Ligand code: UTP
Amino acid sequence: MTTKQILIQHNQQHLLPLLDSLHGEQLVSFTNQIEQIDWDMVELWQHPEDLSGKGRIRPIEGLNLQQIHRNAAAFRAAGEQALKEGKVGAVLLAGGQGTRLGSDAPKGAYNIGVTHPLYIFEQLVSNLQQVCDHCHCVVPLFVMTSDLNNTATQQFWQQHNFFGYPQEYVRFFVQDMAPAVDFDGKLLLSDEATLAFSPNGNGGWYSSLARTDILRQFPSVQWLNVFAVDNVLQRIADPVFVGATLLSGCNCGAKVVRKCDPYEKVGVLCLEDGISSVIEYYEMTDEMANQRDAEGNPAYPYGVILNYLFNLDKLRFTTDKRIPVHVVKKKVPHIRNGQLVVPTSENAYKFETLILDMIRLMETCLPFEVVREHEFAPIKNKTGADSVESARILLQQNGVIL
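Can you show the structure of this one chain in the form predicted together with the named molecule?
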């Protein structure tokens, strides 16, 4: 099918004039962009509500702090052995745009230091390095970027000499992009010859990684510890967590914090039709939020913090296609009639997959409780809650010199 036919078939006639006005490389690039579009996904804008159906939700059994403490030695031994045998890799999700932080640079390049520079990437590497030093091993580290920040991210790591981490154990890979459409489903342009693409959410990390040959370069890796760029306190490749997940027989493990109130805005681990799943805070009913177990404790206590351990064999059975695509309203700057339009309110749909939807694909997930004040300092905003300010306080409380 020609590009013209594709555009007509998918009701994108507003782009047809570009096929005449563009020439040379610009025309080739534009037709390539059109030919690579996943139309099944783009056409979801017409019925986003179809995606939210949930099954029967029930509480999930997890390991609470006391249980972890009681079994820590066995968990640690199993985890350290797996780490020493090279069975664990780490995946840093750094493809997001970090719009709330308001910096154009990659989020990990943000300086959170006070008396000396301390970059988010540097702090994360330092957290991982502590485990490596303790276990006398090096954990392969795979960093996911996006087309928007890949060059800047790689340059930053080079400039800072990989923050002291052995460079031969670090790999970068680029996540897929998805086009944005206006509220009538029309593809938007970011300049005269380029569609307005943005990263397709953090749920596409495995399909993007699997397309590279990175995993083949580290054949001993059987488990992947996937974590977000913005939690500067998190422990990565934590041997106790690794060991507990391996010994549990589950296909994945999730670090969780106990929710501080029934309506806290975090995703919650649960069982959905008997299978592990994460339910978003806005999907919780009042009854679920306030439900108690036999001992009178909250029945749904475990909030996820985007630190998961995935079994690679099980991941290989999952495909991107089975992850639900979320259709979200966003402000997307674009070109209209040759002019740049910078919207002040939401004007477009973006298409994103979310890592929390992978928990259901993994079928069994071990909730592993961690102490919030020791392992959860997310940086989403500049000030206020979950900000550079709040993370600095938490880092200092944990002995990090800023």
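What about the form predicted alone, after the form predicted together with the named molecule?
There are no partners or other molecules in what follows, just the one chain.
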């Protein structure tokens, strides 16, 4: 099917004049953009999935700190064996920029040092390197970038000699993008030859990775530890976490922290119709938030921190077509009649998938509790809560020299 036929079939005739006005590389780029669109996702604007309803929600059993401590030796032995056999890879979700930190550079390139430079990427690599040194192994590291920061990210890693990590074990891949449409379903342009694309949400990490040949380069990998760029304290490929998940027989594991109050704004691990799932904090009723178990403890204590261990065989049966697509209203700058339009209110739909929705698709998930002060230092803001300031304090408390 030609590009013209694709546009007509999907009611995008307003873009047809571009096929005549564009030439050379611009025309090639534009036609490639059109031909790579996931139209099933884009056309959800007309009939978005109903994501408001939940099934029967019940508490989930997990491993608390005391249980982990009692079984740590067995968990660690199983995890170290898997790591030494090359069964574990790590996936760093790093497609964002440091906009909220006052930087246009990749977020991982932000300097959190005080007396010397210390970059977010550098600290995360150091966390992973500690595990590798202890287990006498090297964990393949797959870094997800975006069209916005891919070149800058790769250059940054090269300039810093991959922060001492073996370069042959690091691979970069670009997150899939999804186009924005206006409220009539018409594709928007960011310039005269480029659609207004944005990353398709952190739930698109696996589909983006699977479109490459990266996993085939490491055939022994059976588990992927996925983590976000903004938590500088997290332990990656943690052998105790890996071993506990493997021995549990679950298809995935999730590092969690005990909620600091019933209404903390974090996703909560639970069972939905008997299947492992994550419920958002705003979906919890007052009754659920304050519910207690037989011992008087909170029934829903486990807040997720975006550090997951996924079984690769199970992932291969889980495609992005099955992940719920969230259709969200956003303000999207765009070109109209040759002029840049910067909207002051929502004017378009964006399409996003969320990694927390993958937990339900995996069917079984082991909640693995970690000490908040030792493994959770998110950097969302420059100052205040969950900021560069708060992360620096926690890093210093854990012995990191800034």
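Numbering follows the first chain given and starts at 1. Superpose the two forms; the largest set of C-alphas matching within 1.5 Å is the rigid core. From a predicted model like this one, the values you see are computed outputs, not experimental measurements.
After superposition on the rigid core, the Cα atom of residue 332 is displaced by 2 Å or more between these two forms.
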